[in-house]
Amino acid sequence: MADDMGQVPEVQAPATASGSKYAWPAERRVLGTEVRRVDGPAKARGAAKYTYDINRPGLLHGLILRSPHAHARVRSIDLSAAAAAPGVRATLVIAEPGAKVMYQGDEVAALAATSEDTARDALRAIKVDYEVLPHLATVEQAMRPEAPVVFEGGNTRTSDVQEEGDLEAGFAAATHVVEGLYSTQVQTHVCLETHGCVCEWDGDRLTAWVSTQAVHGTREGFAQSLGIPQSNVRVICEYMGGGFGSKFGPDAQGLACARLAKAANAPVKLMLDRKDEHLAGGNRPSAYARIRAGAAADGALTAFDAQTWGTGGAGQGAGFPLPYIYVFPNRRVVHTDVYTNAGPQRAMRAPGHPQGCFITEVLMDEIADRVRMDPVAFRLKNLPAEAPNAMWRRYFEMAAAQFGWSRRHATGDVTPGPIKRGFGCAANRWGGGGRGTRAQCEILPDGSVVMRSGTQDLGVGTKTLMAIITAETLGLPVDAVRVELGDSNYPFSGGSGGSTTAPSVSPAIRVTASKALEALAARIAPGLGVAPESIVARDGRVRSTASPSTSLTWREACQRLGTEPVSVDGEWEAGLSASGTSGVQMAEVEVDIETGITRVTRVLCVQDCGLIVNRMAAESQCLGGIIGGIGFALFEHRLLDPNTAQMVNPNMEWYLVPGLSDIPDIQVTLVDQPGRGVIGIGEPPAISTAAAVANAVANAIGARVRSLPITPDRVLAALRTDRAGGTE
């Protein structure tokens, strides 16, 4: 069962499959090594076909007309001129007269035409009469007592008080008390491949090529929304250019595409452009926290009192875990979701955790300074008890030794000159886990092996993971295995999100490949005069442990199948995977106190992920997460005009993401925990980078920036405030 942050509760019990005949091998030949992506050459050659690359005979191009207003009622809509335009084959009203649009970019109408340019011209011919209504662009506007009530039930929703311990006693025991307001911004997903699909009907059967994180979930979404049987829908996504939590269903553009294709009796491609993506493709909510926290003279935390709020846009929540990781024995948190007229949030890599981590870790450094303790020593004093998924004590010590933490200076670099340098640290945790995946394995008489499952590869190496596990189990080289995924006609697998794919898929592949080997053994053992149970596969050969002289090459063994291949189904079993990870990151920065520009020069990451399947892919996950964290720390920020609630940077020119020159030296140390089974690692490395960078900035300049992103103007403002003797 998922908790309120969308996670599976953490499991501390080891996942060792003791007694299972499908347990991970003690001697691993391929598992845990560095294996290059099996689909890398196809991507490098341009042979890999993403949704955007799908072109069907007679293909039409779809576009969506979006609301220019942040809040309005549609009085009337006239598509007649657009429908009559040359090349237009179908039109669709999405927002009927009387309906409200709740943010800039809300869907109003759609059409399909013979070319994208034709569709764009026709879109301009659609006439919509809007009654413009009051809107809320910021959380400050929405929280004002005099604010117009824009959302049914009110513009805010306050949760129940979360309280534990005796807060008054906690503050009475505190020698040091820190108070502050901390905040993080709205960050959009910025998927390299935008949301979209290609839909084609054959009678009442729909085939949809969709950029999705869930081929089966998207199939269900199409079927339910279109009122057709799931068996009539096929969703395909062999290659996918990133989703980060925002692509779990057909969405408005997918349903519009399917309906246009039906109306036009022709295939339709409808992909969002970059502006649409920023406005309607999802985002990470903002977070605000006004905190008062206390610590005793010896550095032990005593109390934590927080009022938090944030916006997930139009009618969406903005929760985040607080306090994060560290033990405050007496604590209280009251959270308020604030609704604004902006594009709604969606799950984004480690939902809520980067916000909660930044707020808590910055607070921890401030208290450490107040107590006059080293930040690492202060954290070690206040960590929860150690467990397999809570190894921060060990990881802080490992990271400190590798990073050279002993060279950290006290807060404020006193080195002459404008360039100041500093160190910072932060920790992360994540639940993850996964189950339910099914798979099918075929061993053909010519020795070919095909492993297929209805999971999907978001670009993180799932196809390679499936090949590695199959190869390990069958004693073959990785390139001897053909993997097929990304098709809802394949055996079921759930959506890829929350670091659930590897722990869901890996056991299913291990079990299915093992069953295929058992089936092969049962077929060939009688001819060899040995018991099927004695058959093993290793190094490209099939042997009998009972008769060492009985040995065949893999191909010779498969030829004994005759004309009938082996085909078996298998599914996820407990004991081969688990949930719960912990990690630590340290960052080094250079800050120019004359310009306010921050440059991250070095990041070190210590991260566990259970049994490592592909070391290269796991390290790549960490690199990607850290680079994303740097974007969250320094650059990415959805900016809305406070007067119009229009996004002023819905492009890649003014919505900034890290470029190659912004990527620092990154050192990754993976902690292998094979006894716990496979654990996903997609989320955790993205969580703590921004907090570590923020603490490094404060260590460099001697002033605290409590809001993300850490832009030059905020750095300079913090320095001015510090020189004036204030704390913001």
Contents of the next structure:
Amino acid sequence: MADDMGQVPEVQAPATASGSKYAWPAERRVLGTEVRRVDGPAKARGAAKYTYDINRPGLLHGLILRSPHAHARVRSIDLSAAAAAPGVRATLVIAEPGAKVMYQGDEVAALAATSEDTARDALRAIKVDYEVLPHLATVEQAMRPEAPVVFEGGNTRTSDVQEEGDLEAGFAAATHVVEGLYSTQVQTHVCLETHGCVCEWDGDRLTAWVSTQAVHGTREGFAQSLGIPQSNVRVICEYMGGGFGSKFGPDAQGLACARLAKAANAPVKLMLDRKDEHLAGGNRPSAYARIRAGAAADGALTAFDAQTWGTGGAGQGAGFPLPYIYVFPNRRVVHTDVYTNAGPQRAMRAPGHPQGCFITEVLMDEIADRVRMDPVAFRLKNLPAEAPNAMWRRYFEMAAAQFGWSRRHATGDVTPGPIKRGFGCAANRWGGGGRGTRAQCEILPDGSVVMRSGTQDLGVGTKTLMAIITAETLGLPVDAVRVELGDSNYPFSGGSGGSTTAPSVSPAIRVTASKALEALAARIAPGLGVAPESIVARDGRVRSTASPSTSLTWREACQRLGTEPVSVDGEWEAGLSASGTSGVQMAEVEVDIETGITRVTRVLCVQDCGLIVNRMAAESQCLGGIIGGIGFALFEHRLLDPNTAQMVNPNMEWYLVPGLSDIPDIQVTLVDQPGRGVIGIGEPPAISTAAAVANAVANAIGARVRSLPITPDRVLAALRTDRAGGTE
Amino acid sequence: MNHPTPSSRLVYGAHCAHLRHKGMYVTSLEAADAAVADSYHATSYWCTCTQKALGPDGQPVAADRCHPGSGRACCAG
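Having seen the form predicted alone, could you now give me the structure of the form predicted in complex with its partner chain?
Let's see the whole complex now, leading with the same chain.
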């Protein structure tokens, strides 16, 4: 395969399951084309019902009282006034007297009332007496020797030393040595749809409409937490407004919602607001790395010695892969997790990778400057000789040609005027293999087709993906297929994480649709006087390859089913999907050295994802990832007051995300590799944008900003302290 | 509808039965895939008793904190 595709030797793409009768068709009619989302009109009209839109008869509104303190013990809690308030139907203590709260936003109590305003008024009537305890707002505070021990076992936890090669020999062989401190910030998920759910009991059976990335996993979570059989729980999520890794279970608010609904004997809606979301909905940990690295005169990397740390908030880890992608034959990394009194981290779009990518890629550019090599040539020299399914070498060359990398100037734009321009680049890797999904397909006598699976569509186009594959397999237009998903009563599918949804779901749909067609053929072939194996479906017709004159419209064929539809189950099959993606991005920026403001003007992305199912959706994933990466590079930053550990920007006014005017010209080149089957692409495009932007900024201004986000003050500070010649 | 479920990735073993992380719910192609399995310890954990990253005793939950030998009263073998 590598030779067929002209790939470099590092490619080790797996062979397709060519022996399967359900293998992807060699001649693809719909697959790989640009298909608009089948649920786009419903979303545009407002007909699509998200969790927030679910309004059951007699619905109550739930709210959670959260700790205003970063660290405190609950001495007492009195809900009597709240419980007696007009309209309040149920109250719940979450943090019992004696319990500690570990961060601002930690859940203390909850209640349900007849309206949101009533609930909010009643929430203010809850009396909590806190014993405020010492807190740790920053990694610096937590790492001080004299810091109070807030977390049992200590405020920090250092990993084993990861070491390979001979570090001393590596530095001895180095002609150039670079040292620096690099860091990335805490970024919150900022899901457009906040976390939350609607819970309704019917006796001992719970139905929960949840904004979740794991319909079946959330069913298991509710059952486990509530001590009821999983068969008594139904979780529904037909539409969802993003999760980015933060929505894998009922969460505290889900559990509170279910308990309030049970106590009130009425359905309850409990959705987080934007402040709750920032405080308690998860975040990407910070990352710090103090690195000393060496390279030989010819540009070959020789040594890498790093101390790293970061905070995942209250008791959660903050690891990241380092060094990222490139080969330092002699290396040592020691990582320390630092615990602070802040909302705990959760998985966020390629956990650890954006941090590791930024730190390594910025370091790579610094070394390239020392060696006086072009950054792309320097990277090509230091890529792994062999890596599974990694095609960085080819992609760097493709990207350089498309981007016009040859026009890159040396570090520091020497043109006159305050606006400096620069180019930067970075690479990424990811797994993206999934399995295990099951599906059910019905072909009905009137010709309609239903494909059903218990997966969920996070807003990325899974529903359209299922329609495309079904349509391709049955020879029908995409809009002839009805897709049903997002219900734990449907066949099992795993959670949507790790970019596993498309590679998990796609084979299941292909197999199930194929089996449905086989079942249809078996039913109608005798009446047509042909062998079932000769039946094919294409262009809305059903034909026999053995008898060219035997041809029915799809509807005519289905009418022969009489009153009994075709209904078959199918499941994921190996060989139709795979794991392992790689990609390269290049960015162009303009930096105003008078104001320090950076504007990303252009990003180019070369990315593979195996067989492309829907080119439009795959490109959309890249666009979203890159825009998120720009937010990470320039804007997003959870800011805590160092004195109180309270978040000072828990909103979308001061927690900045990219707006339309911040989105550059983005060029996406997807490398189609149908022989590999489907590979997930949700995560990889989000990994390398910030690193490419940071390197472009340094190329523009001749000074290096080693900390994200690259805010104007940091640009100006870098110019003051680290300015190269020729920028004035 | 009653559909069978693939073999569960909910691994109790040496850890508390209430401990959860994302990987338990994602049907990844390769459990050992470094990119997904968080071999660099970026995993976020939660407890099914609280559905939070803090257990019933108010302390953080994690693989190395939630096992029978941890001395936590809330730990279920």
